[in-house]
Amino acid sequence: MKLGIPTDDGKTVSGIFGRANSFAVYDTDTAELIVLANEGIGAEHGAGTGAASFLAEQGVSKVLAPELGPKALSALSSAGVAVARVEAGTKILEVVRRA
């Protein structure tokens, strides 16, 4: 299964899913992180929602985050992407150990 975990310093969970720096892709059978930038940041309008599609292409299928938006959820909930909210702050690799 592969996690999605905003992040603004490739270490710990942003507080702010759509328009945080980049997203950490944890993937846990083969215990691989990588750090992909948000290229969605600077949107207009639509960030989180755009964000939770970049996360779909990914093939995340469990997002890990302390808030997001009720667009950004819908659309997560539409690619049958799961949601459970955790602390801002928290270290990624804390967070991963607990899903």
Given for the second form:
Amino acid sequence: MKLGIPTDDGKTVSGIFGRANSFAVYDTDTAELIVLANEGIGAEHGAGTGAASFLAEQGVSKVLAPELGPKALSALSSAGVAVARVEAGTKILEVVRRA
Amino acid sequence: MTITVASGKGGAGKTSLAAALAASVGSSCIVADCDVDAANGAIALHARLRESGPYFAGPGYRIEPSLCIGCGRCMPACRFNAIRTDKTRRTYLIAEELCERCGACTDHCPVDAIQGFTKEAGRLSVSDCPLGMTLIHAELVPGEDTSGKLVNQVRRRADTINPGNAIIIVDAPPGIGCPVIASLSGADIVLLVVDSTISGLRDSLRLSELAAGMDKRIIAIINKTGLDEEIDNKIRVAMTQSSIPVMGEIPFDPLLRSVEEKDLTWIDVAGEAGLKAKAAVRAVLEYAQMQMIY
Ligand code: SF4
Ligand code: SF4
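Here we have the form predicted alone; I need the corresponding form predicted in complex with its partner chain.
Below: every chain and molecule of the assembly, starting with the one above.
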């Protein structure tokens, strides 16, 4: 299963979702962790929706984030992606270890 | 610690309250004025410009006429009917005012004639206030709208300036759209300014639903009370029902209005309204302090 986590520095969880600098994608089967740039960061509107569909395309089935806007939330749920809360500032490695 | 001051609509006293909050926090406070369509934070705080740089919106999209072969494939791809053609159907163009900048059309052009561009849409500035606070604000060129991106850039600038433990006060734009969501995201506390009218209550409840959906701690201040006891009560009840703690009520008083013309904020006003404003602001800051400890 793939997990998606918003991050600004590549190391810790970002407090924001749609406009985070990048997303960490962790594959629990292979223990592979990659960080992908968030190309939707410059979108004028709808960054949360864009990020949600981007992660769904990457095969992410669960998003771990401190908070999600309403549009991001509905986009994730319609794509069948589960969500869970994690504290902003938590180390990514710690989040995936616990997951 | 980020406190976002928001109200479902404009004119509820949001900016004045944000200024009063900032003045109480003092020189270490950073104010992020995200209400850029009515960017009056600079006026309310008598700010002097420290630095200013261009803000680029984008990408926008345009069709390069020399590359377009007039095949028309882009037209049905646009959900917003922003792509137009004349009778000859030899050239196509994007009507800028209709284009939502989604980029969907670019995938359909066989000759890559649709290109993204960025344009200067305004300025992002940092200013110093006489009371010592730092203000981040933006000015848009007429016709550009407040976007989530712009709000995000104002917020990020505030975070960069923050030495680590400053209180950041975000003056959110009115409404419940994308720029408001960007103002709420990452906030530790959402301070709802409820205008004591029926529409003020309705707008505040819509906003509190949005903030609650984002797992925010919400507190409220009721503004302009004392005009209609029945409405005041309705709002008190509604806040209790939504489990939103009310930090204070500020009675309607023309004195509060006059204060902005001088180098002052609400907390400097003499009389009942000023005292209540001061008490409300202090309650908000005490609440914030408690959140920081726990
Ligand atoms: S960017 Fe989107 S809205 Fe603009 S013309 Fe292309 S498809 Fe239409
Ligand atoms: S798809 Fe490309 S080439 Fe065809 S009409 Fe649109 S812009 Fe012109």
